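Presented as structure tokens, the chain that follows is alone, the form predicted on its own.
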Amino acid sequence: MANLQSDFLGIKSPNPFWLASAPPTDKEYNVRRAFEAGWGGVVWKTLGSEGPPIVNVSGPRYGAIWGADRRLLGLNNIELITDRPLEVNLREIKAVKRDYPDRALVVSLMVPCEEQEWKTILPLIEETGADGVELNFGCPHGMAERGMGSAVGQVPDYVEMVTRWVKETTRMPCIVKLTPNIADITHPARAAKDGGADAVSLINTITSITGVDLDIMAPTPTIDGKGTHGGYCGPAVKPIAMNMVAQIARNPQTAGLPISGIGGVTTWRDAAEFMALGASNVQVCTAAMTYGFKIVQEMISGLSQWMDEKGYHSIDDFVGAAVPKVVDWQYLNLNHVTKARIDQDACIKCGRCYAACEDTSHQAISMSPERVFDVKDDECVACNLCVNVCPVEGCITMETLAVGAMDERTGVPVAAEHRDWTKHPNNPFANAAE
């Protein structure tokens, strides 16, 4: 049987599924329910200092993007950090950790970018018995305007400075949560490492406006006639998050830095993909908010079954396994040739593939008077647009051709002989490839 136990920075949990710092982890009641449902750990919703109280809006806090079947694809969140008193949160954290010693409990923190503020709050967190702290350098709304959150995460010098303050003050493991609202994610990751961070977590939410109410001409969600940008999360951000995780995992200056992967994790497969790209565990928010805490049970059983099928005994067996195969574009094999193939028995003759290819691609699909669709190998460039627009899963597939293969109908070669494209004079990446 696969062993899903996780050891992240010495923080042990029965599985690698943690709840991210967010509304679901705002209070003792929620966290206890999460642990009873099976979550391996939680990152407690971000605490602030004992300064002026945080006041959240009491109107709508979420905007949404749905798919055609109203499946939730993304949430826009304008909620701030916890608005509950610090002493109440600290008391509840201590009680939960006492009652669930086998679960990971990390506390998210965000205080002004002043050394004394951090040195004041850290001993209070230590006293609760929490397993570690996560520095919230990612929140893009409300707090950023106050010089915190992503306002810090977008400046590598600040990331390094605050991380260093934290590491000089506390014995607890320090995870730095990175903002995706930056051109190159490796810069703040490197700064966190230079500051002594034990790990990074990413991504935090993406700055966004998800809609406009065209009747009152204001962004949604709308508060008394006005709206603001928020943080975008959910399945829609997963591709962005995975790319950033991979960038850190494969960059020589940040490789080896432990990563907690965040961004659209909804199924066990999502989690496995994040871990294959270098994350040692994953954090979940939107999926729990959409389906409830018990979704973790499907994640656990699915990951366990897949690991058994693949022969993986522990999650460490496949963490980072895909990283060596993530390469820059110029290292792709330009001699590799595939062509689309249509399963006529599965085809429902909707014509989507034909319309997409004829109008917007390479005119590589023919349509007979009887609405039989076929691929013209000599025109097909294997873009696989037809695969992606076909409503029948598995109806259109891509077939790899051997070098020198010919189109049976035209006799035209459709798979060129091998050439070293990295040396071709027209290859703009030739020098880089060398």
Given for the second form:
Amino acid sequence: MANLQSDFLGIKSPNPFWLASAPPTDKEYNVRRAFEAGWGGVVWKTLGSEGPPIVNVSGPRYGAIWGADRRLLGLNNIELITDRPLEVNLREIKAVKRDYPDRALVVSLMVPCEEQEWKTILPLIEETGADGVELNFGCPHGMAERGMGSAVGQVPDYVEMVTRWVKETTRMPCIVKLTPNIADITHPARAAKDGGADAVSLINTITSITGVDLDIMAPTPTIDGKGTHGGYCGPAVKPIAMNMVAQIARNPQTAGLPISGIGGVTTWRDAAEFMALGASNVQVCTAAMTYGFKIVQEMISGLSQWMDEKGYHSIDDFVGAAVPKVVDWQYLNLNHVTKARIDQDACIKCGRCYAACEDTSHQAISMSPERVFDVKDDECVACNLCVNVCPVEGCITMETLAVGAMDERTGVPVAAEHRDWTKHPNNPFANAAE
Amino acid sequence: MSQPNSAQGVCSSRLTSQDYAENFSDLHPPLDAHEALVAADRCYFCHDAPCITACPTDIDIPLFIRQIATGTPESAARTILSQNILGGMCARVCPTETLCEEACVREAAEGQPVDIGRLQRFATDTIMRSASHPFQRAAETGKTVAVIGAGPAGLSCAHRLAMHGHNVKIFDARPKAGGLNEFGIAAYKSTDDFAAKEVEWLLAIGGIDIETGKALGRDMSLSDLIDTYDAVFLGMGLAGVNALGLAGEEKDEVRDAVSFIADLRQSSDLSTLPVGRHVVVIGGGMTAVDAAVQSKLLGAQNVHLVYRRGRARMNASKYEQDLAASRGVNIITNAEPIAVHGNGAVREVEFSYTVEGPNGLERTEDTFRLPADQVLKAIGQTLEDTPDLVKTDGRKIEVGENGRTSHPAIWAGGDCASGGDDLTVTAVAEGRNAAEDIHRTLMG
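Starting from the form predicted on its own above, please write out the structure of the form predicted in complex with its partner chain.
Expanding to the full complex; the earlier chain stays at the top.
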């Protein structure tokens, strides 16, 4: 039986599945339910400075994008940080941590960009017995207008400055949560590292408008006739998040910096993928908000089964395992040739591969009057679109041509040696061939 | 269901009013908006979709389902109705299990096709609930066309002609329009007086006048019509019914299934409709199944459907056969009636088992009798009076492409015309295609 025990910056949890700082972790009641359901840890919903709490809208706070059968694919929110008094949150955090010492409990923070503000709140957090802090430099709506959240995360100098204040003030592990609303994620990641952060977590939500009410001509969610951009999350953002995680994991200046992966993790497989790309653990929000806390049971059993099947004993055995294989485009082997192959027994004759290829790609699939679809190897560039649009999983696959086999499209046999763009004759800047 | 009244003979009020209502409610209840979205989500939007090919009226099924899925069922209805103006009725009565849904790739993928029939009903019901008719007439052409028969073929033809701006006069022998949609078809497939409502909705296009109680041959001749109108479309169906040709066939309570079903369809109170305790239905087509199932639903204790050939040869689909079995109808195959027994009214029908021999169907010496106080004959219909001026193939009016007959001003379609498969949807397609051809011919 695989060991799912996680040790992230010295913070131990029975599994690597944490709930992200968000509505599910806003109060004691929810967090206790989450721990009872089996979650390894939580990042408590972001606390602000002492004083009158912030005020949330009382109109709709979420918007969504759905796939077939109204499966929720993307969720957008305009909720701000906790709107409950600081002392109430602190009291509850302390009580929960006392009762669940084996679980991770990290507190998310967002206070104004002033040194004294940070130095005031940190001792209060320490006093609760929490395991660490996460600096919310990510929320793109509302708080950003007040100079916090993503307004900080988008300026690497601020990220570094605030991180340093925090590290100077507290012994607690410090995780910096990054906003994806930026051109190059490695810049704020590097800034966090330079400021002394123990880890980064990403991604926070992506600036978004999920819909427009075409009757009243206003964005949704609509509050008294007006809408604002929100933060987008859920399965739809997973590819964006994974790329950013991988960028940090493989950049020489940030490699080795622990990462907590966030962004659309819905199943054990999503978690395994984030972790293969360098995340030591994952944080989940939308999946829990869609299905409830129970989903963690599938995540635990699935990851455990897969690790057993692969012979991984602990999560460290595969964290970052895929990072060396994430490369720049220019290092992809241009001598590697694949062709689409259609399994005629599995084919249900919907013709979507044909429509996609004929209308929008390379006219490399033929269609007979009997609706038999075949790949024309002399036209197939191996774009994979047919695989992607086929509704039957595994019906169309890409077959690698063996070395020496003729590529009928180019008329050139498949070469044995690796030749990427850096060595390609068409590249005027190519290195001289060996 | 409570215990039916099991009195001998043919009598009414075998059931409670609640049982009648339950038995004759919608066979396939309509989808609500949520169910329609779930069902529509399953369509793969196939290229050159097999379901379209399987539809006799070539409805663009993937397009209309996508229109439902994207919240525009009214557009979906226009997609359907532009090909098949009786799309509402076809959604209810089409044997989709042997047409579009059989061809659906999800039938191949997981044995569960997209629910095309009910999605079509969802779309057409939606548009028919709104007040406006979705099609507009072209400018009047001044041409006139006579249509014989206000059934699916005639109505489809008339609507398309009216849309092109022609003036159409429909004559129908029965007291009401609708043809088999109104007088045939099992009641549980067309509830809530749908056939009449659909006719009324269809006529909203304008330019169509219907005269009922007027039969070709009896009240007018084809040559009169040709003199009066620019073109004639024959879609009068098959008014005659085949006889068994047996001794005792004239006994009381031996009747045509067609008229039994017509009485049932026109009844406003099913408890007044008499049905036998032991009913024997002879035949193997849809009419036989409709008559047998409805006899059972009216409270008959024993219903036997007897077909002279094997199951595979039955015209009723597998689905219809299963429906009959699930309603308690006993299906006996490879048996042919040889005598009707009884003193005044029928008491028994005698059958001989059959075998398929080298010279066709042959009776064996093996016979049996079934108790019967009512016998319903469903062994096929015929063209009652062969119209003059047009050639027949001996049974039906001979037609070529687009329903052209041997006479240049006369077209024909539906059950009275050769070819086809006696389906509502095929009749609609033939009426529509003939209308387009008439239009091209008249406008030169």
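Positions refer to the first chain, counted from 1. Superpose the two forms; the largest set of C-alphas matching within 1.5 Å is the rigid core. This is a predicted model, so every value here is computed, not measured.
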Superposing on the rigid core, I want to see if Gly67 changes position between these two forms - specifically a Cα shift of 2 Å or more.
no
Pro53: how large is its C-alpha shift between these two forms, with the rigid core as the superposition reference, in Å?
2.4
